[in-house]
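One chain comes next, on its own, written as structure tokens: the form predicted alone.
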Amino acid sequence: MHVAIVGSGPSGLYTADAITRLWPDTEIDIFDRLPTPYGLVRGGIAPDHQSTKAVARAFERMLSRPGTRFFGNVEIGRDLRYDELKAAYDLVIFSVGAENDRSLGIPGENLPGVYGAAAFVGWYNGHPRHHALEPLLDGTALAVIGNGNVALDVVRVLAKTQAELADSDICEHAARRIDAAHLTDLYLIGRRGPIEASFTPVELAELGELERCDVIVDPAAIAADVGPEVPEKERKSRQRNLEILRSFGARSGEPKPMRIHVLFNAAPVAILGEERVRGLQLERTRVIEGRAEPTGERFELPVESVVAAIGYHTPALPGVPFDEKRGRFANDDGFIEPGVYAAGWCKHGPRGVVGTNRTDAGILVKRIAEDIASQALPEGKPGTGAVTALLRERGIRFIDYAAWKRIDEAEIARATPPKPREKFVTIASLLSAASVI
């Protein structure tokens, strides 16, 4: 088979691995609109979580496998059309993730000083789309709206000292700006209660290890038990979250210069200000059958910046069936149309951690195998040769695996240890490092 996978993040590479385990002789071409592979492993995982980023070593083995080719700096819909992919490959699998921030849908969200988490995280991770964000961090207070791991990442990175970030791969431009900030108070805000928070216990516990930052939690807001409504498979982690939060609330000692205020049952109503953010208005909520219901009681926080970490949606691609309501490709358990499938977040929305994609990939490839068994693939698809000819004809400077390795080696070489790499953050600098200019 000739297979095209669009997107070189965890879902795409785990899918490639599952395919080659089932059909070892498959020819796989992996496309990415960036010159670099690995998706969220490079641009989304927090820079101080180097152990999590180590999964890239396994992905590297997939990309260097004979029969697998990487086409970086190739955007579907710009450099290649959807119909051209379908004409060239027996299977086309989209694994483009969900890179666009969901809107808060409240007044004031377009004020200077308001950022989506994808953009903010992309800024400190050096994503070419977001590296020039230059967020306003000149105030003393910043609010992060969301109760998931991404929200934890944002407050933790902002609260760390330069010494604590020394062995991370945070980009130099972001490290300088964070070091120059005057933040003293960070607010971590959830619409629902602590039981419903989607933090993982390991990440939540990290807040308690910060050198210069206290974690402020109202012990009265933390239930003693998760209750019978929580599904059995989630009870252990959610109970552990409650224990960690209670431990934060019970701490004493000399105050530190920064504080993370963990607020639950507070829904954003409006972002206040005229020329920039000057405050955040919230409404207290109560949780009824898992939903945050407003109480009518409102209060304000004097913050100068807001980061919304409330989820993401997949951008539409020309010609690919799309579900506008759900913000992902229209699919039935991964099936889009004959010979075309979706994997990962563009299939089911943003959920899970990196490893979740491995399980999802196995399920998807099983579905593909069943479809192939019931209806044989048409023969005669040309695969790589046809697509390479189109790209060369159009003058597209695509990055192969060898060119990516030149970027990788250059980034490592320009870092000062213990920093593992200093990323190139523009398309031009990446292409230059790859020696394709």
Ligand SMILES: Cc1cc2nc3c(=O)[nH]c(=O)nc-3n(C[C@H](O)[C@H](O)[C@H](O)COP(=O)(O)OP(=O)(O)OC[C@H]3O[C@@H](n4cnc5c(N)ncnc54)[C@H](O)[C@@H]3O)c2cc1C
Contents of the next structure:
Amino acid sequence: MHVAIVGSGPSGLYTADAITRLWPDTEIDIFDRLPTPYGLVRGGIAPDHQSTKAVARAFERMLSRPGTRFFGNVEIGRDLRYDELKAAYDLVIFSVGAENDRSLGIPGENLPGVYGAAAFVGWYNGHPRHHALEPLLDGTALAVIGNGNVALDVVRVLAKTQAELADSDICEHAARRIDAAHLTDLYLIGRRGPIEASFTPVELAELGELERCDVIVDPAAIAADVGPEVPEKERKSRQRNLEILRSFGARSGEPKPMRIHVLFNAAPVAILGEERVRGLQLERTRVIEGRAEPTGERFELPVESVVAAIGYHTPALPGVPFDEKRGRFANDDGFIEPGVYAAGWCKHGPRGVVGTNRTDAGILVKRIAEDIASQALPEGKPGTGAVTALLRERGIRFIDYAAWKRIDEAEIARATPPKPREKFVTIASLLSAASVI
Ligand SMILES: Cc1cc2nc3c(=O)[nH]c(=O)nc-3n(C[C@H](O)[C@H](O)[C@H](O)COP(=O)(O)OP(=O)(O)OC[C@H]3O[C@@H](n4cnc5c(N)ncnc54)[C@H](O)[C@@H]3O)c2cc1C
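Next up, the form predicted in complex with the ligand. The previous block was the form predicted alone.
Entire complex below, previous chain first.
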């Protein structure tokens, strides 16, 4: 069987792994529009979470397995068309993630100084699409809107000292800009209350360990108990979040030079300013049956930058059925159309950790096996040969596994320990490090 997997992030690689466990002789070609593999493990997960990024070692084994080929720097929809993939492969699996930021939908969101989390995180992580963002960090106050782990990542990275980031793989351009910033007050803002926040306790507790930053929480805003409505499987972690938040509120000692203000029940109404951000207007909310209801009471924060970490959507691809409302490929449990499937964030939206993709991949491949058993695949798809001929004809310089390893080694070699790597952040520098130009 010839299989094309589009996207070399966790969902693509776990799906490749599940396929080869079931059908060891399968030929799998994994495409990525970047010259580098591993999706958000490289470009999303926070640079100071190196132990989480270590999953890349397992992915490396999957990508280098005989019968599996990596085609980096090949964008489906630009370098190869969807119909060309369908003509070349027995199975096509999309695992392209959800790379675009959801918008806030409020006045002022296009002002200079407002960034989506995909762009902001991509900037400090050296994603070629976002490395040149140069966010405005020249003010003293910045707001991060969102109550999930991505929002925590952003405030934590901004609050850390250079010494605290020394063993991270934050890109040098971002480390320099954060070091030169004059930020003293970071606001972490949630529309709903502390019970509804989707932080995970370990990540939330990290805020309490920052060298130069206090966490300010109004203890009166933190309920004693999560209450009966929280589903059983989430009770323990939500309860733990409340304890951690209360512990922040109870701290005393010498004040530190920076503060993270954790604000709940505050919905953004408008971003203020003319030439650039000068403030954020918010409305107090009340949570009724899990929803944030406005109260009419408004207030303003004098911030100079805003990062919106409120979710992502998948960009549509020409010809691939798309669900506009949900912002992902139209699919039924992963099935898009005969021989075509979706996995990971482009299948079910942006939720779940890296490991979730492993479980999901197992379920998807079981479904594919059932479909194959009930409806035989058409014979005679040519696989890799047809596609490499098209790429050569079009002058696309693709990166194979060996070329990726050259990039990997060069990035490690040019970093100053304890920094694990200094990433190349442009397509040109990546191709040059791979020696394909
Ligand atoms: C900021 C952030 C921090 C996170 N931190 C953690 C964490 O600490 N721990 C944890 O467990 N999980 C974390 N996650 C979640 C984890 O990253 C996701 O669960 C996982 O990456 C989703 O995998 P995916 O394969 O669906 O998408 P992705 O990882 O986004 O991979 C998609 C891949 O598809 C490629 N692609 C896109 N379009 C095309 C195209 N047209 N042609 C070819 N290739 C294409 C992209 O370049 C990318 O490599 C984080 C997520 C974010 C956003």
